[in-house]
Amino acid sequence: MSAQSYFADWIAVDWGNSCQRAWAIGEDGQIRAEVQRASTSRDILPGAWEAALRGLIGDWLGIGQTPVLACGMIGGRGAIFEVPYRSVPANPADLRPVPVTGLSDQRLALSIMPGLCQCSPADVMRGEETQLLGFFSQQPDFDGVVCLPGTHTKWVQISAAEVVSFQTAMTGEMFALLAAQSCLSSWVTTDEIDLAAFDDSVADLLADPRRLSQRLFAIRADALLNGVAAPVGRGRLSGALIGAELAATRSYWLGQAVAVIGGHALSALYLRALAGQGMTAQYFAGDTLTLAGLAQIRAKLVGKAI
């Protein structure tokens, strides 16, 4: 479904670093319309966040106030309204959204979910806590590690429905920067990934992550000297970065029950990399779980069973 005009009973918003999603929800709890937009939060100028939000969901706002429940970077520093983090250990079900004041558009009754933070080692998340809430609704007895691939991939230790600790890897952002702005950009000009090259690169970096920088430059050299095709280069780039990430987070996932939550294409690479290490992980669609988490919070706010 698209972002066609529809007056919503309430609106769910997931504001990611590089992609924003929203759903118009009817009185019966069903999705009436949805929209997804690829854009970088860093591109939004100070003071322009409310306009950016209206640009995403404006077709669904009626004459009166419409409740909007949001998670993610829209509650970060410098965004529309900074919502404080809650420290781990924490149960996402205990989090409560914070009402936003001072909006110019009186049709917006906006509330934003708080993120989670970890003081030592320092780490933060926004948006993933809501996905985890949706995940717990489907897997209430899960005990292990959840991987959430994305611009900033999270590895989250879960016990008794609580986030105990977590680690973040900037793998997705590093891939985007290297593929678009580095000396490798001319040699990975495709969306196709050679999976054999990916597998070899993951194994290589898991064996010796110290050689990451050299392995990255070798992608360009091999293309120049040996005419290696772009899908191979892209597979090596992705495999090197994910392999280095898996090496750094080995203490989290090794020997644990692992669930992977995210978009299908990127999650498939993580599932494949883990399978190469003898780890069988379960996959869950990230947008589905985000909406499930927001729906749970909304139901609590209005006192409805879900």
Contents of the next structure:
There are 2 protein chains.
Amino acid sequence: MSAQSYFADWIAVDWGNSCQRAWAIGEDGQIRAEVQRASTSRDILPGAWEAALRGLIGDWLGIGQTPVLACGMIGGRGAIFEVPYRSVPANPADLRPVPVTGLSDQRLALSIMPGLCQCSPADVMRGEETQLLGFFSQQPDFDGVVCLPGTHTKWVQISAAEVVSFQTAMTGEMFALLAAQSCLSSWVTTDEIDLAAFDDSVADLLADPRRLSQRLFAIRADALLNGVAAPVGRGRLSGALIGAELAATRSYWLGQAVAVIGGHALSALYLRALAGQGMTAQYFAGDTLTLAGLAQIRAKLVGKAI
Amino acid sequence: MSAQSYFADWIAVDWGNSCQRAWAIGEDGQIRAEVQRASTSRDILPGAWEAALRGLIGDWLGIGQTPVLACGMIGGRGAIFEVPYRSVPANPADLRPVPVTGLSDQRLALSIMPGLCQCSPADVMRGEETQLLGFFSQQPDFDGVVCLPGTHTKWVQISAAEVVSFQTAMTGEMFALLAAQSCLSSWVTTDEIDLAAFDDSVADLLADPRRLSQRLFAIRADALLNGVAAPVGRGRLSGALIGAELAATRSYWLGQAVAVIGGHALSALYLRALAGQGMTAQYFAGDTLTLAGLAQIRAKLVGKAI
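Based on the form predicted alone presented above, generate the structure block for the form predicted in complex with another copy of the chain.
All chains and molecules follow, beginning with the one already shown.
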């Protein structure tokens, strides 16, 4: 029994803004365990990141060192170790993880993927570059635009397997703040979305993006005056924000081949909104693509075929 | 000594979304005391509103009844007593306060001003109608547009002392949420605003309001990539949101006589943004106008000249 043949041959970590996932991978390349946790990166105090990582994957560590390959906010400013961005244009397959030294837990042989940056307009991504790498392993010839809905939705222009440019919209974060903590909260408290209200708001915002500020408060006013049901309010809020985002990213998606990569419920809204504009986008479930990207990097590191 | 000749002849209350003010007025019409408190109306639990009111003005109550005349969120849904809105067009001078019965503290002879509503586009105001009444007492012949910056900024079209139409922008609330609780927070933590950054963002958003979503995340990206100072970040955030609001309300202010009524610091930003568009707006300090409006209503109730 070798020093590494305990539970995991290596561990993959996807550290998102609002959700963290990890997979323990056996020597046979199979997933032996996985874990998912919802927490906000900005709630982690400086200096507490290594403990947060151990909280996620500590159960899988043996007595020797375990290789851990991670992407996302864990490599950001103020987290475990700031990995410099790589500028676009860039091919995600050319990215190399950076080994992290100086951790207090010697069992962690941690490497972190660099994110991508764009100088003008200024933009950054961490984690999506690895998800795109996984996507390319399934769609090597994809040329067009990838939309990755989430806390910070990314629109990425892809040509010849390179990320040419990208644009971030804070739509998910704005929705979460407005739905939970604004004067609109009482009127959108439901998990249901009225799709007619969603469609109407998307169309209205695409027709005139200036209407965002008025449409938001009108959710409250209309509910107070006319007793609008919560799913309608939530549909309007979601539709107004996604409509404003589509208006802002029109130069990305208009007339392009579009792939939407993400969770099912949120991606469905983006697909629906795009369909309303006559755009048929292809959907790819996002959850396994990051792992696929990390596995590809890992295979390259140890010289294995995938 | 009459039953009402203790401390206050009557009490004026201005219950804003994020700030509450009250004044104890003597028989001579002079202010004997005033108090100001910052709290968010949505943090007050249902059933706790009367206690919140007593917390604000309880020190001024005697053994008999004291007339209390209030406006704002205290008359809203879920607060002490929901006073129905009056539809626009409406002259604020025609509004009558509604007496509230069934309070547990018998010393409170509370009346609350109705707010204004607009059916289409759906919109509501509570408190600003009373502030406008105070404004009209100073500017009886004003014809044009009044902008009342705040948590929920109101743009109000005035003609012949009537509120003809109005539009609400959630700019103040969005700014507070994004500055304190979003991924932008670390980059805007300062009280200073870089005015060049503010101007640039206002102009950019007015030129193309669709850019809002991209400009917001770019505050973070540019700070990460280029080490932008916090006052610049804050200027960009404020400028982007106010610029988006000005784009949304252009039909209100363009070519009109504009009066800005509100606190000094925030109003100064609106005046500056409007000046950048060649609009010279007149400024009126907001803090005493609500009291002036309530005093006018009180005088009418007791049959006194002001």
